[in-house]
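Shown next as structure tokens: one chain only, the form predicted alone.
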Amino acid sequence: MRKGFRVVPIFLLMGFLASTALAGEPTEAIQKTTDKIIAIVTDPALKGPAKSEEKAKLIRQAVDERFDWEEMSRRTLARHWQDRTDAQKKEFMVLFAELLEATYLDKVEGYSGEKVIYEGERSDGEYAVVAVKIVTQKETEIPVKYRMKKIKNEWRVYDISITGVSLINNYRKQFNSIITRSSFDSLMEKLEAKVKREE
């Protein structure tokens, strides 16, 4: 699978300091988040490898609160959903969470300060789309979009756009391939392996 995210990790773009203006409650949801985020990374008690699983648990945790597996994985595998059994889709969704923070966890560790700029937020009822700039040590700005959804009075997040790149489309695209080129049996066997690979 290609890794094309690696270049900014999504757990890490949650841990940037933030300049906000006007910020509505999508965007302090991702705020809310990122503090808890930065309070773990930055915790001195938390330093050392003989803490590393503890801190990664937390962070683990704090990212779950603000995102969406199950819709994530709805629109990820999209016509390929509706035919799994209920079974299948908890498996998979288990899997893409573990997948995602697997391949992006580790990034966690190499926050050092990079800013982020919130440049607004546009919502239509029960959905919302929240636009930062992430601004890097070597003053390359990145446009990040996150795509939120209203659940329960809770805003989550199912979707990523890096550069006008979507997280959730470019992995539609690879399992789609690889469910129709042979079979969802085959994906989720590739998922654990890589999972694995990552650990």
Given for the second form:
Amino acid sequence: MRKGFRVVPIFLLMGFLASTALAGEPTEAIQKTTDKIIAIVTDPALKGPAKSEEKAKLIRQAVDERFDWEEMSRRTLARHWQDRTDAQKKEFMVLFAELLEATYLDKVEGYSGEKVIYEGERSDGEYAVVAVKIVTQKETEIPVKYRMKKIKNEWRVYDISITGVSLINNYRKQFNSIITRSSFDSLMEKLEAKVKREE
Amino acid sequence: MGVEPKYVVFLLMGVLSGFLFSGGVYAAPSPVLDLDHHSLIHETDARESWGDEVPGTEQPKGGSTGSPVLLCQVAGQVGMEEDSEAWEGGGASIPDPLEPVNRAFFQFNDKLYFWILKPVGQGYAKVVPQPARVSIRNFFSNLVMPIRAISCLLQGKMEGVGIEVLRFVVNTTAGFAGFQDVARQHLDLPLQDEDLGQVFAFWGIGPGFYIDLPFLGPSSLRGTVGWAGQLYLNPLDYMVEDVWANIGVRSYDLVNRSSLRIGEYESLKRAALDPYVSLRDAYYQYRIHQIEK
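Can you switch from the form predicted alone and show the form predicted in complex with the partner chain instead?
In what comes next, the whole complex appears, and the chain from above leads the way.
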């Protein structure tokens, strides 16, 4: 038994070496942003309700650098995208980005020492999928996949799926349902109301 | 016990099948029954779903004008909205001919959660510390091993059967009657998340349509039949035969599990513009993810 325990760290180390060897640019990009966000969330100087706005701002900045809001917006609206004027597209992008940021903040704020394990990536030069596993304190494992696209030499996230549920697909269903039942304007109204309430 | 809850389920099945055969729900070709098509969506790389969204590939919407009245109409009309969504690429939808009923049950479950399950779960969580609740969850999960093992077997996943049996032996002994998941922690034998619904999917049976079951939450016709079948595989039903004691044990399991998941539903609701559609799609995408594994 005692011997077994000594073997474990060596395996961990080997696993770590293997994963860093496999990790390419997309994984590095995700890792950089994740580390940055964990550092913000766990920063003792940013604790407490007085600092929550500052903390949110810092997280938003980190997310902004990595997420591609335009790509996300286009994919979410799908066939409704090309019917929009440039002004409408821009307006939608701003609101949708705010909603996604709020959603992301909501998920990240409850951070309590979950471990993030990088499980590898698949890439064809222009597009990539980075697989991550989040291990919670409640002994559950949450598989997360980041879908990324290389834009101007930077890897940007355009979709996140959590336990197989793609965020963009989920919003696409909702938005399509709202647009086909009423109108794009009503979607915008709802988005605006939602974003306001989140603040 | 065992008998009475099953009767309730069969009654439900009866109502559903009655609806099925009278309403001609299947008259419209359903995009969702084609499972092979779906496996593409999640397995393929990023580029695949892109193609469908390139400008210019928009398809005519046919008779579906998107009028809200149309979409709420009877069974014969359903499927249109689903069809138009299927064109988007990156994920078809599950047909939802019972949407008005489902929305009502969604509201019912929403209230059930916020008025009863959540406060009870929170109160319970104050008394029982988290590690203990995790252990209790492990215990119940260990108990229903036959459901997972048989579901693996029926899909020919022999390695899964082996893992489940081994897990049961290890966790029941070294894991103190299943309270500790030592098989996962020390032997790297993870729980095989298989159920009868996934078996039916493996056999090529489509999900049918979406059902938001009162008390039980999101499911499909296929999932509901699987759930009913599992009542026969659940050792709990043979161990606790008294109806009320059985319901009591099940309720306790539910409260314990919910106490570990408080906040998940809230966060879905906070993020959603239409929580009903969001939950329906999340259920569907999650099931595809489980089935593909």
